[in-house]
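Okay, so here's just one chain, in structure tokens, the form predicted on its own.
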Amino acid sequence: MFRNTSSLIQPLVFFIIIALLFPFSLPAEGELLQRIGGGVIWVSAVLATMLSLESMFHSDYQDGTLEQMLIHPRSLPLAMLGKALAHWTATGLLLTLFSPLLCVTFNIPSEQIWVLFAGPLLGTPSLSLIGATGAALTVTLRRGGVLIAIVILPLYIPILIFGAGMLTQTAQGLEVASQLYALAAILALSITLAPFAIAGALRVTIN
């Protein structure tokens, strides 16, 4: 999926830069940074994921690999599930591993670090699966990034709400089990439905 190192590094660098810009642009108040930390990190993760979506199927479309997948007797939804999981491994997993490191920037207590790992670990796979559907719908377009954003951003909103709210809940001493269950439920639905949506989008777009 990623044919060069820059395509792999760009989303991670973009994620870190966006997350670091907020503390520098706001007053150095620990309480304020703690309140916005979760939301900033999640929005940065969404933007970084979207940065890599446009190229997700582009090279496969150009060299004819997608056409071969469409006519191959093996399950296309299963192949698309593998494609989406490969995208998550190269982007979402890296973002998840780096998210806890941003706790220092937002003055987030060490006992809350696990929230910035557990939330993205459950949420970022859904970002890749849902985003792959948008990428499949725009694979034949030369510049489909804006259209991808229009299609998938509304679907990202529930993930953002539950993910960003976890840090606030933890800071107030409240349980975050409900948010974790919600993210897990969204992930289960994404794994179940997204591969068929991606396959259907590719058949409609390419044929």
Partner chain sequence: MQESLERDLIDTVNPITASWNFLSDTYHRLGSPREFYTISRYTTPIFGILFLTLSLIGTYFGLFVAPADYQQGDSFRILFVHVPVAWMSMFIYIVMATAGAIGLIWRIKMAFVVTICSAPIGAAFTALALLTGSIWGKPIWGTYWVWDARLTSELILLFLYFGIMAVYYAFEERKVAEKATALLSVVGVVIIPIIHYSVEWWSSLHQGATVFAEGGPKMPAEMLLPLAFMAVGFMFFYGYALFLSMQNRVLENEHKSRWVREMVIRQGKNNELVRFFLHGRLRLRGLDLLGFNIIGASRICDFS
Given for the second form:
Amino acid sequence: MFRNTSSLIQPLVFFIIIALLFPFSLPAEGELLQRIGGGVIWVSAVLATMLSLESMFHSDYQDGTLEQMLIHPRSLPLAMLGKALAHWTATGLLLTLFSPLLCVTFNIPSEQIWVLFAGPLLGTPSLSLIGATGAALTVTLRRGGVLIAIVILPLYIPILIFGAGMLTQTAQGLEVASQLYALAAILALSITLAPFAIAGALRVTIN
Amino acid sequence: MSPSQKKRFAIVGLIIAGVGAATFLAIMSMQSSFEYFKTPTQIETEGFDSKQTYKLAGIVRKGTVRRLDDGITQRFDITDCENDVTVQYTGILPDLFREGQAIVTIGKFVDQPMLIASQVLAKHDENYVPNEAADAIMLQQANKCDDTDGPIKY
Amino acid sequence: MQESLERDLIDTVNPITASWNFLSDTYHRLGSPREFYTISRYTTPIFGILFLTLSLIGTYFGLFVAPADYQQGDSFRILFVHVPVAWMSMFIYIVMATAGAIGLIWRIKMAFVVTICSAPIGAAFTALALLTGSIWGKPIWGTYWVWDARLTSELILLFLYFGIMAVYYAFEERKVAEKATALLSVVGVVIIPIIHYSVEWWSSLHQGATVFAEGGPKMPAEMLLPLAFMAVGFMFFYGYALFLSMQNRVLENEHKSRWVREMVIRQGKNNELVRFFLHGRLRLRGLDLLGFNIIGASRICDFS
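Given the form predicted on its own, corresponding form predicted in complex with its partner chain:
Full complex below, order starting with the chain above.
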């Protein structure tokens, strides 16, 4: 993952640029930006994660590492869990660290910034885990990018709803515990089941 | 137990633990429920922010619906039988709108405890009743708050 | 001697054992493409007739016999389509995912065919549920669409169906495509409980369950009856459409096998379409919806 720095930097730069396109293209009203800011940051995070998914297994597939992993006696789901978490540290974790910074451009009050830290922290690992399933399904295809989007985005919607919902709640001065629990539940479920789905998908697509 | 059996046992155990944890967290999340709308009692206890858009649900309080002088603006109270909120709405109300009907209003509080609604939706319930019984049930519905004193569910 | 005779008697007489044997026999026969094709040629028209009969009866009772609702008036009658269609959208997903799991675990070819042929039918039912729902929502709620939990989760279901179809067509090798499709349908099954419980877990604009509510249906019998007819009728429509589509797919998958070639030769040497088919191409343009044949092309073998 860290073999080339571009794969580390690209999603992050993409994330920041997408998020910054909105203030440029919308009327310069502080209140409007403040209202949509959280949603915009979440959507950008989802898009940035997806951008990096296509290359997740690609080089491993091309140089044969993936086939080695398939026949290796070590547990494949466990290896895939590691792979997905490595992907997360390079994308989700970085995006999480940078999202509070973006709040400044959206005039989001500083009391709400912790929400834009805690939400992505719980939500982005699930994005990587679920996304890895889609990446594994499409690894053998030459043009898998669009297909990943079609397959994975419906599964991302709940995470997006709870994540962005937290911001609306805090803006109204309400508790966000339920959304945090929901994101944690999704995370627990995807940590448990996604590795098996990823392993299954690889076994299916790579002969 | 052979090593492969042991391994399979461990995997099943881990899956059960993971799914169990997810279920526990999901239940915790349900308990502090997130909602499509708020109730008048929530507004009463939590207060309101005049900048925020609210989705507020309740039943239309009997005898509060009145039309303002401009002819298309209506003002009425919605209630959960404990607290009331006055709502003002300019536009065409849904067919189902009447006293005792559960509705959802979407709008803002502008500096006064009155919701200026931009949208009024009827919240239809799961009961279906033939036409003949309509009068009786409508009367019962309009008087819903007379025989309950706590907040009601709708 | 005596004992074994008795046991034989019990075995042949016991209706449970007999029906179990029949079921397991049918199941195994349906697992073979050829047997499926033979059996389904007889059952498919029956499903079609049952669908027509039941849904016509349901439509008649729903439109003319059932009383108008006390507050929605006649516009409530759209529920006789909306509710069964919404049930079917979830039921088909469950069938699809179960078949996918069976295919992946026991490596049964026909299970994959069920998964793949169910997807477009399920997508159609889901789209119809969303459409009829929003037609109903405008007069009753006062809006075509709200982003509440039930409506949103049903929309996600539609996207899932699309994703499953897209995955199948993305792979060139059929066996890989089948397995990938099955895997995705199994993964996506988490959406079904979310849709079902969405009206209980979250306070949504969509009403709660009427028919499967606690303490019995909250609906008089004269409204429940047409609903039941429509629901069972649509179930048969699913069976009808699924079997037609599966027949077509079986022919396409097995077009190199001997039984298909023999059958085609037996049934019509002179037909241009059949000659086309003998060259290894079955698809009839125009009848193919997204590559999934719903109605028609499986009739190819009847031409003579």
